[in-house]
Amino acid sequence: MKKIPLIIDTDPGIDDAVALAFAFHHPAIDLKLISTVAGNVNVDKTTDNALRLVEYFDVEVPVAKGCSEPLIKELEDCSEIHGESGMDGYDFGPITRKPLDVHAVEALRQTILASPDPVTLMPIAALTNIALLFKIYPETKANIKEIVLMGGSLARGNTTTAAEFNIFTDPEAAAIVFKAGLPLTMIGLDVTSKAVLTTTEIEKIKTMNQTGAMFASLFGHYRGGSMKTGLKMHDVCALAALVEPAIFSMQSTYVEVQTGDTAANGATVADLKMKYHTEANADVALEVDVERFRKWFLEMLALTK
């Protein structure tokens, strides 16, 4: 099996931790780089959390620290959802791994251009690093196969009425990425909010293996839903869409990212009827097969330690 060369741009974050854990263990994934960005918590904490996960799973995946703030607006983090550290609820112990000694944007450039096969980018955070990469090093686009991201929404947001958190955190960066001219898959909040783990799955997870016990500890401090009503697994949906695309129903369309000091700032507006555009710039998830997603989640967890 030829593996997919993958880069994950992330802000761990409890659901980010699940996405990274599964990417470490999926047999079809060759994880080349983890780049970090400010979002759920500040970039120092997101970088530490990425290093904690690399160390916990004992994998040789480089981590590069990226942007500490959005392109224009001030950072508004999400620590009320993920806890003060971003991954409250489990003691990973001291960090001995170190990030690369270059900025994430430079690490992205080096990794993409060095890859013999076109790379897939998976941003599951604010798109600041990716936007800067395209602006500073546009030549990297030639060796990027596609972008598969968690972000945006075709319905209401979770940060404002209109905007989902990852896009709202840096809407100007998101606008750059959606206009980059690369194949792009958007797995939005309206769909990921349906990809929930119920008490049934959570009870199984607790006793499946060491990783399941660790997840359960993190989930106890995660405010993306609740242990009783179901936990929303937003970010891992991007990985599911890459490796098990049949879990999602998709539609090609044109997505515009709203910017500016208005109530629509950070909203993703899809021209689903293609009334105003002649060419699509994204494949957008419309629905998720929830039972199939839950089955895949447990199968992936079984591959971890």
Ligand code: RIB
Given for the second form:
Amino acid sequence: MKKIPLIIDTDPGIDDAVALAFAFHHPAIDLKLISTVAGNVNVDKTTDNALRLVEYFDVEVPVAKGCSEPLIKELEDCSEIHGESGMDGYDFGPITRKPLDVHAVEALRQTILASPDPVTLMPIAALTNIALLFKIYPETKANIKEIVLMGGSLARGNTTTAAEFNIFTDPEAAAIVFKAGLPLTMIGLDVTSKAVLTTTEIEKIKTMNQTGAMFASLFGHYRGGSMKTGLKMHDVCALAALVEPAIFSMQSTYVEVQTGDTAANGATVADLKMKYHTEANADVALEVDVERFRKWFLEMLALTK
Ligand code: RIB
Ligand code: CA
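Now show the form predicted in complex with this ligand, given that the preceding structure was the form predicted alone.
Starting with the chain above, the whole complex follows.
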């Protein structure tokens, strides 16, 4: 079976680390590039964290450093959730791997145009790199199969009442990406917040293998939820949606990204009844089968070291 040529655009980030770890090991995935962006923490740290992960798992996946700030807004990071380093809680030791010597947008262009098969983009962070790619190199769209992203929300946000962090960080970039005309799957916060690991699962992963122990150590510092209510595995839901779509129920609709200096800035408003639009621009996740997600999570973890 042909593997899916995949690029993950990311801001590791403890939940990003889980998505990357599983992408490294999934038999159907050919991870061709990791592009980093500022978000959870600054882009120097997100890039270092991506390098730590490729080194920890000893995989030959290139890492390219991307945008250090959103297109328009100031960066407001999320270090209170992931720790100052962006991946507090585990000592990965010194970094010996180096990022590519080109900017992530250039690396995205080169990787996409060089792929013999159309590439799937998986943004699990602010969409700054992806928006710039489409603006500077629109010709790359011809070799992009689809975008599968974690971001937005059909309900409340987590950064403001209205906005989820990845979209809030760069609403203008998100508006560009949602209007790019490419097939787009949005796994939003309302769904990913239900994809939680409880102490039951965390006790299992802690002793399953080396990666499980590392995850458990990171999770001790992760503030995306709590041990009491469950830890929210936001970003790995995008990978699950790509390789195990039956875990989610989806609806085709039109998603408007709100921009501008109002309390709605960064909101993703889905016209679910299509009262204002005649054509959809996204498939949005409506629900997640949590028990299936947890089973899949443990199956993925078993593929790692
Ligand atoms: O809102 C959740 C998203 O914001 C996740 O991608 C998490 O890593 C943070 O970037
Ligand atoms: Ca992220």
